[in-house]
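As a starting point, one isolated chain is supplied in structure tokens, in the form predicted on its own.
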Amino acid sequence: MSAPPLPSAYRFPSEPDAIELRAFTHGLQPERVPVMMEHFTEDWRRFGVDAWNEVPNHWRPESGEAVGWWTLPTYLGDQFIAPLLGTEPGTCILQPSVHWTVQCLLSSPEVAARGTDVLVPETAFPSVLHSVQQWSHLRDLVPREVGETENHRVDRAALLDAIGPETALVALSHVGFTTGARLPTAFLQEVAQRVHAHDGLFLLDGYHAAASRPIDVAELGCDLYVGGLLKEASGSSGNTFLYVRDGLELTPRLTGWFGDAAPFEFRPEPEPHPDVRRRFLGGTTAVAPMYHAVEGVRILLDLGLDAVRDHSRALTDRAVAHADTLDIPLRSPRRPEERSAMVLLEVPEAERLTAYLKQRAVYTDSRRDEVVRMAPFVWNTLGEIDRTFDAIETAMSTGKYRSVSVEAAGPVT
């Protein structure tokens, strides 16, 4: 049985009967966000500089725990991100972006000291590969792309074979952003065992996995797990996160004064903070995004990540059944155990179909004009999936979508 949608917990688009299926791009706004932003402006007005030391605990008001702007990245990491990843407090921290986190990681001399090769599948989000390419000119790090299979998946055998004595880092996407395919835990564990046997590091990008299902980072065996709250977690931009395996020593050279051991002593030489995760902080942290960062996570944790996964599975099962009825090929996995919260339809002129649906307040997106992506989430119902595919059937049977302009859609999809 699927979990019920939570319409009271989110603020919906203004269009009547709009169907929002872009949880993988930007989640709906949780209804508590405006209140939290009012708390930010009031704390700023009331406390000024002293807000860095202490503000009312709007995130866990019942806890009695003190919190200030200075400690928010680690406090929210302990209270909300650690439960999201099934791990213990002291291992997670909020970050401004995954790109920043990867850049910080690659700036750590401990990475290059482990080897020269950084393995990245062709299917991974390009930002990681771009970062490695840029750092390869500054450090003895060489990006090694691992090819994909005929059905656009990670070539697991090729990746495992590529891990060797020169492997410094393996960077994988937990869920493929152009396939919706989730890498199985057994495979990730095998990657971890093999890379650790060669003293390499294992980085897992969970941007399309975390917040959509239960995660256990220790079970996965990764050294670092990154992701963001922008999508299913509905935390908007400026809120990503990092998990660092307990005991892992890293000293990023891109660290800023917020990551220094004694920032207010203003010493001429930097000293790494004793808490490794704080070393991934840069200059003065942006505070405002952290006020609304975890309201979506709060909803999902209260509902239970098992229920979130089950609801998502019921909706994506319905979408797959509709696609089969309409004889639309799937880019995403058909088997529920391999599927993420995304369903990808292989459709000619996918951008035009996406634009056609958008005109009818059915919000999906496309990638490379090859696939239409949708991610039914906790705010969606089975009836909305039916209505979506009714619109798709009309579009494809009449061919009317092929004449829709995509010029006015804007660059973000």
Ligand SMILES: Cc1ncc(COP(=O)(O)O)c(C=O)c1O
Second form
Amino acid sequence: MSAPPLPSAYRFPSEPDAIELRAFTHGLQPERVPVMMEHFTEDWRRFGVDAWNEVPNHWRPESGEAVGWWTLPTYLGDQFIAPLLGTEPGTCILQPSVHWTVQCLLSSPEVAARGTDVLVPETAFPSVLHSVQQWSHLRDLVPREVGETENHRVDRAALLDAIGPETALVALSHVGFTTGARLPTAFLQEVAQRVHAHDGLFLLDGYHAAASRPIDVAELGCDLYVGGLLKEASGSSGNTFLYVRDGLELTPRLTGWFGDAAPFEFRPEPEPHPDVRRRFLGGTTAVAPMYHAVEGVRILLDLGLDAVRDHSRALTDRAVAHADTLDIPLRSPRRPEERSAMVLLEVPEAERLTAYLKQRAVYTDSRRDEVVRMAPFVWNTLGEIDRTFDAIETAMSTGKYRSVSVEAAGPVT
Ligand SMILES: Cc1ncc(COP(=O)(O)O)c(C=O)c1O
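The form predicted together with the named molecule is what I need now, so please give it after the form predicted on its own.
Entire complex below, previous chain first.
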């Protein structure tokens, strides 16, 4: 195992010896975040309105490039998101949420002009799945929900079969949030090839893929890639992103004056910004989150995304080996090539086990009382995985966890 862990790059919860394994929910705070937030309050105080035009470049101080609040969504997209996705400047922009981005996309007449069907797995995250369902009431877009296989994976054969002349859009999760399974590149390329043969569009939601491994959007063949910085990228909330393939024309109707070609002319009719990605902006952008947005990305890019993936793989290898020793079935893939940064264990009364571990400062989470999820990341060590499974073994062999109350855990775990 090479480069990580990097405890000095992050700030930890207050308990000594806590083991934080919930990178898939909310990453640890990067060490530089308080400094960046101080810069925000100071820039606001010093420059007031003029901060929209220019502030010191805290994000790339060495570059000599001018930045202002106005240009931050595309500037940070170019500097930090494009390298995460293996793509060129000019294609990525920060967004407030995946939900907003998908809504904007579905509001673009260029989507419905390509067909009626939107293919989406029934296991897609609600920001995608529910948006597709809701838009079918507003526009002639018909959700075609693709089911799952017996082992809870996307039914790939059914999905490929469903792509046809009526396909307007295929929207897939690069990594399934209910399984941690990563769709193989060869499959995604086949999807891209079929969708494009029918003039449809291909959207990937990479919330659990980007920032935990290198991504190459051109290789995947997608037209759009969304994701967020809240989790492995440690960017907190309000910071997600969009990649739009160069040359793709989209004119979202759910756009705002920040996406207008001449916002400060306040013209009576809207005109789409010439830069397509900017059309995905709505009203005035929230500036404060952009101060801390990319500090986690900076750490990961400095480490190198190959090293990040290798470390994550070593940790999940160890977790899988422990699960096998304890005879705990896996909901997530066994094969490293199909795995993401997440391991899911099928455990009876998973909520109680999570609560039991939490009492011992080992932070995992559970879903539907069926699985315990863990996503060890760059701040974790192999020793922490061993300690986690020691605690799981004790819990399961004694059955003690079954009397733990789940009330204290709260709705978000
Ligand atoms: C696959 C996936 N997409 C999207 C999101 C979040 O979307 P939003 O930014 O709309 O909250 C999550 C959050 O867990 C997710 O797992």
